[in-house]
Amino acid sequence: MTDTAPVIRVEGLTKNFGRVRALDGLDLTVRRGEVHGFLGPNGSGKSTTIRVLLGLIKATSGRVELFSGDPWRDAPRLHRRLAYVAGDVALWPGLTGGQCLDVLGSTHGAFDERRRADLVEQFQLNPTTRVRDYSKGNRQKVALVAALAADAELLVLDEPTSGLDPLMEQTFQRCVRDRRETGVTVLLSSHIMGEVEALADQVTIIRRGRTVTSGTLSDMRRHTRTVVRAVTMADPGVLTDIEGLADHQRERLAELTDSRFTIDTAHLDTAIGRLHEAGIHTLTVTPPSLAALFLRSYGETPGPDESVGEESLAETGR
């Protein structure tokens, strides 16, 4: 494998189970040290793809490469080269935490002692507790701890926060970037839009197993729409005569003018000018949340007094 060449490579890819299609002529490719946001609802396919990455399930059709190889029949080779944590893990209840770390850590190839250590200390573990006393946080804490701390080239993490609470979620989002600093490569499956946007170098947008969207989020935000609050001196009058201006909503307030409206982004500039004609006196300018590029990839645009969050997507996902 080049360093050009993409560690996951993934075009045309089908899975059917009986007469159900869960993929259905998806394409991902995920480069060397980059981490990849992989959202989608539930039953959109995230997990189906990776099960077939890590060769758990064989490809109905359609080319899918891991390191350049083929995850299916080089499995055990592959293997050596990365590191998965689940959304929900299963650990043997009768050992320690530590003694977990040890046996996951064998599986992992070479992991860094040095490293698992402070990562134990940073996640706030104690690795001399049986599983079976472990909280479902602390169970993720495990595998996340020995996930990090492998010598992997790979990260394959689907709902990795899932049960952390949300200082342990600021913990996992600095180790992945001190991870992503040695030039290892993520791909992140999360429902958690805050956690992908503030990771993820490149986003894939997929339903109902075929891809929506790929591309880094400032791509994303050149082709939606930015949200504008302005209080003016003036009254900047009617300002749907602005190309790409839609959703206007204007109000008097005593001697100033509150305008609201969202914009494409390519005529931002001219709506702000026309603003500043009016004489500006507050000034709000929001860009597309990964959730607003994630609603609109399913044919849904907030308008500017929507607030988008995780209650949306998860309506989206039902």
Contents of the next structure:
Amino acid sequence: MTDTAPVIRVEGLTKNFGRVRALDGLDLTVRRGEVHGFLGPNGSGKSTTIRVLLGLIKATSGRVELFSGDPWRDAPRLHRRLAYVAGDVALWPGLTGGQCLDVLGSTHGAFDERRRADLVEQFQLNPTTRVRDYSKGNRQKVALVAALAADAELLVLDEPTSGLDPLMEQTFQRCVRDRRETGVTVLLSSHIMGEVEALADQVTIIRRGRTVTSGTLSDMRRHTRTVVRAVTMADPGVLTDIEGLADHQRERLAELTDSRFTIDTAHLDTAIGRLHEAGIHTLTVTPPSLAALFLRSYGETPGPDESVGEESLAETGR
Amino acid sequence: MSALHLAPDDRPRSLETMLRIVARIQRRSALTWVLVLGASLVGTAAGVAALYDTTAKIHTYAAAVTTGSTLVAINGKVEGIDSLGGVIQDEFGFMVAFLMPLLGISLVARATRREEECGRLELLLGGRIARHDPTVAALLVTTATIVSTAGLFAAGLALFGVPLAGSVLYALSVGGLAFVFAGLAALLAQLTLHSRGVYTWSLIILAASYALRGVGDVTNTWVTWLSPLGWAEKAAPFGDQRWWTLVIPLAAGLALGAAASWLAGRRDLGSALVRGGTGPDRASARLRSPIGFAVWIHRPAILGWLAGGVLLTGMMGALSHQFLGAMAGNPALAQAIGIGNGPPMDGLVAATQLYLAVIAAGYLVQAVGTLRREEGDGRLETRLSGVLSRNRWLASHAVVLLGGLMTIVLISSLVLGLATALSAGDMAEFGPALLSGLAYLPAELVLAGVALAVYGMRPRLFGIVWAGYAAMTFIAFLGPGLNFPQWALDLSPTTQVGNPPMGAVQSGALIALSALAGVLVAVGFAAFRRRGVPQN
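Next up, can you give the form predicted in complex with the partner chain of this protein, since the form predicted on its own came first?
Every component of the complex follows; first up is the chain already shown.
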């Protein structure tokens, strides 16, 4: 019945805090079964959007639907179907990690005992340690395990891996993929490009409370340039006659030729054909990184106080 | 970064920088301590000087409090109690025994271990601050606060006609007491992992010192000398004036402080000798239910305030016989604690119940403040992102708050009833003690209602609730003794109750207070449902 309706539908959402406009006509649509990357610099309104979606704060105007319901009026009923990891994981210092898992689990709709045990092991969490003795990363793991163990249809993750080491980050990605296999929808707010790139099908990029761009990663890549570097047996000659090719550089090595260029994704086939004729020795084709897409989204619309944007972009470059 | 890596001329600058930082962080709480302590002493001195304005009255007082050993155990054995200074020392003895050490403990714990556990110390030590300097700076700033407090004490006493030498010795002896505990807290801050541990262990040691001093004073033995509280008492500022005893707290505090800085310079940042233990890996079914979880959150506060209530009622009850004797000899004493005319036993129970109402209301305000902290720290957001609705969350806390209030009032009133019965030898006061405790419930709930309404509407303004509580406490404690006008007394909901069992319970007022509390609670719930979370 509601299977075709989006899990999350936000249209023209605005939110004012006193005189400050935190959200300014934001759009976001998350369909069933997708992992949706939600990107934006610090202070762009990601967490505010999520709080509105969870019915924690009330939208000033615009349309907000969660499972086709109104999260402000119907929060507890809708929350039965989701699990949430807050950006700043705050737990009760006097409880142990295991107790926190159960307390958090008690507020989720249902809870899979076997998955809980598996996840505790995979994330190498010691459930008998008090939360006050945990490191930041370990606190984050508690919140993640609680959310991933929940029998939820939707996972709302607000910068869930900011305190995790690279190994745990891998574990996290594997667990999210596992959950998606079972049909779970994920809203993943992040500014770690690699993570979004590895997990997300759809991406929405926001800035200053407004959606800049939204679509699949491949859609976005279609409009950007791919970097090609090829070493060929013979000299492929001057390639600049190929449509959409630019930045061409050629260098003769002993018997080989090293060519580098960027090209529109649409004309990649023609270019590779030419290289093939010259006999490919090694070939590297690098699709545009999400970071490049992200930077491009911001480069296009310089705002009045650009310093804010630049600062945040410096963050994303980590 | 170690002290050794600093160039010699950087050393003093490192300490100076750290001093400025600590002074900046602490200036508000240090000033509050100085002013509150100074005002309490001056207030006590003023009250005592006004009430005991003749030698005869002082003699009666001295005779009353030295009869039996109960008051000696509580306030200490004051040498030279036959003087104005001695009476003040005795009256202020209980307060000073806890507040002065607490000043030292809290200022040091805040500047050392708490900064370290929040990670801010790491930031500073990453700069050009030597590792032991935060400890040294915290001790210096705390010492300066103690000296200012002592200065106010000495000036305050002298102002009310206490001889200067005695005033100065008294101020220095209680200052020394604070200094010892500052040193102790600095050392504990190096040994425990969290500031909570610093408080817990310091307060345990303080309680032990209090007990040792009590045992020593009652048995008249050297045991008193084992306690820092005993050192202050043995200075005997209004008796033999043993100035040399000041050396003991000074040496002890310096030794503790030196050990703390030595450790701070050598141990790893973030390390501790005493680490917290582990706990159960699963939550009990009780903890998983909203009410059970609320009980877990509020339990420490309930037990703490209950301990205060039982201590108060037990003490007043046990001493009731002696108090009656003292009041028979000195009507002014009855006036001072607000009893006035009427059956003295009823008066004592009424005064105790009023104090208990202050304790119960304090519990309620603090408990609602806990909800605000849950929100401020971000835990409420996590809690409400599940199936728990706002109404259910707030209602489960409200139920636990009410349960805690009933526990505190009922058990404390029961203790009062039993203790007065045991002390006086008949059960006449048992029923009145219990019923008058219950009669204060609506007044206490009005305060809970105000707290909930403010929390629901504007949690940021929660300070207003504490201010209201302070005003209520002031009116309850000092209003009758200082002859406040009736309209000022009427501002406090506790006045409306009718001062049972000495006065008749005003049932009309109780109904009005209950209705007011109900309306305030409803406003709190309605506003909380409508506002954004988190809001600070």
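So that the term is clear: the rigid core is the largest set of C-alpha atoms that superpose within 1.5 Å between two forms. Predicted model only: the values in this text are computed from it and were never measured. Positions refer to the first chain, counted from 1.
Annotation: Cα of A230 displaced by at least 2 Å between these two forms, core superposition. Once the cores line up, the CA of D258 ends up 2 angstroms or more apart between these two forms. Relative to the superposed core, I242 undergoes a C-alpha shift of no less than 2 Å between these two forms.
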